[in-house]
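First, one chain by itself in structure tokens, the form predicted alone.
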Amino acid sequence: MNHSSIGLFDSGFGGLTVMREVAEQLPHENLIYFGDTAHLPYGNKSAETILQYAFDNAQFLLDQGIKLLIISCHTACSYAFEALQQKLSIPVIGVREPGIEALLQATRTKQVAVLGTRATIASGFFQAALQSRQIDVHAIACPLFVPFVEEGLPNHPAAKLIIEHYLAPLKRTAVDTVLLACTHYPLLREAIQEALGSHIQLIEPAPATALAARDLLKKRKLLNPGTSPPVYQFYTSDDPQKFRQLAKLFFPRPIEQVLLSPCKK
């Protein structure tokens, strides 16, 4: 299986920020990305619906013969990570735990904030995980962030107003570190940093997730021993042309083709 691909899925384009880091850390690995844009956003769906989407996405990638699954979506991780780990015969990692570990290493005041979709925050996972480590956590749902990013408007004045609105409560706290608990949010990083101030450290989960993938493949002896250029494949459940156009914001390498997934629902 060493030559098999790593599979990644997300509700849309945001998971490409994870794919970008994986491509950097594992330059010889073949990668397959599936963006379920037909059901975007996941953040306002029920737990049962998110779980079903996650299983469908994972099955599609399994059908491509992947050797590792990366859940590049915090919302899907919040509701489906353990279930997928138990069900699948291949290793599964997500963006939750690597992001939390990076957050814990960075904070000095032990007061942190987590920004996520409504469903991610409602799951309570991050709050429980951080509070169990004696961390004071401020969890903020930011449901309008993803639509701005998915429409290619991360720098629109309206996006900056919404960011200011959501993050205003943090200015009255001793928070020193903020986890961007949605892979879309790095596209809003500049505006988020401006709203919070330069003294606040922003943590993106993608770099730590890529390192976790590298370490796991090395431990399982599943690293691709080849040195030929890797193959990157892109699938979406809706509108491949739009996907190809907007994906350039997230993934800086050439995207020659985007295919419509046969599992479109």
Contents of the next structure:
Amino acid sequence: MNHSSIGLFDSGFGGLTVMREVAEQLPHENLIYFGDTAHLPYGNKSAETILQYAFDNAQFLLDQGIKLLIISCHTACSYAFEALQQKLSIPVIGVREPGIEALLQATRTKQVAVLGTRATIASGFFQAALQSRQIDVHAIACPLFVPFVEEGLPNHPAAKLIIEHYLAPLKRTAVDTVLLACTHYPLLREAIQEALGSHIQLIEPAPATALAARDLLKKRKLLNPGTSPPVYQFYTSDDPQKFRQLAKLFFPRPIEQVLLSPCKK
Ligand code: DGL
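Take the protein just shown as the form predicted alone and give its structure as the form predicted in complex with D-glutamic acid.
Below is the whole assembly, all chains and molecules, this chain first.
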């Protein structure tokens, strides 16, 4: 089991920002990434549809014999985390809780903002989780952020205008920390920071998620002892060539091969 891979899935390419961190923190682990690009974006789908996709993706990765599942998509996590954790016989980690913990540790004013897709914000999960810890939350759906990133325009003046527009409600608040609760938003970090000012801390959940994965594997004695270089495999449900092209934005290491997932052919 120790030599088995960690499986990660996302609606598309963005979850590679999580895989990047996992590869950094767990350099001996074999990783299998599945990007469900045929159904991208999840951020404007219904709860039922997102849940179904999440189950299909998890099943595909389970069929590859993974030892741990990391739900790398915030939207999928917002709707499917509990259901997958209950159903699967292997451990499941999501990007949600590690991000929230990092946010809680960072805020001083106890006023925070969470930025996510329309579906993530509509799930109400972050609002409820933070309010139950006596934190004042501004939850903002930013549906146009993902296309700007995928078009390779994170610093375009139009992206800056949209960022200003979405984040305007935070201007006269005591918010001191902002959670980037979407796989793509780390690529807009610079522009978001510029719009909010340097006094605001931005939290990316990926590093905390990778650490949570490391702790869990350690606790369950599932770490790979690492005698040979790790193997990284990439699957997509649509157009492997396009995946390889766009993946470069999110994952700095070479991607030799991207395979079409057999279940989606
Ligand atoms: N991966 C999604 C997330 O983290 C963003 C892209 C999408 O809408 O599918 O919420």
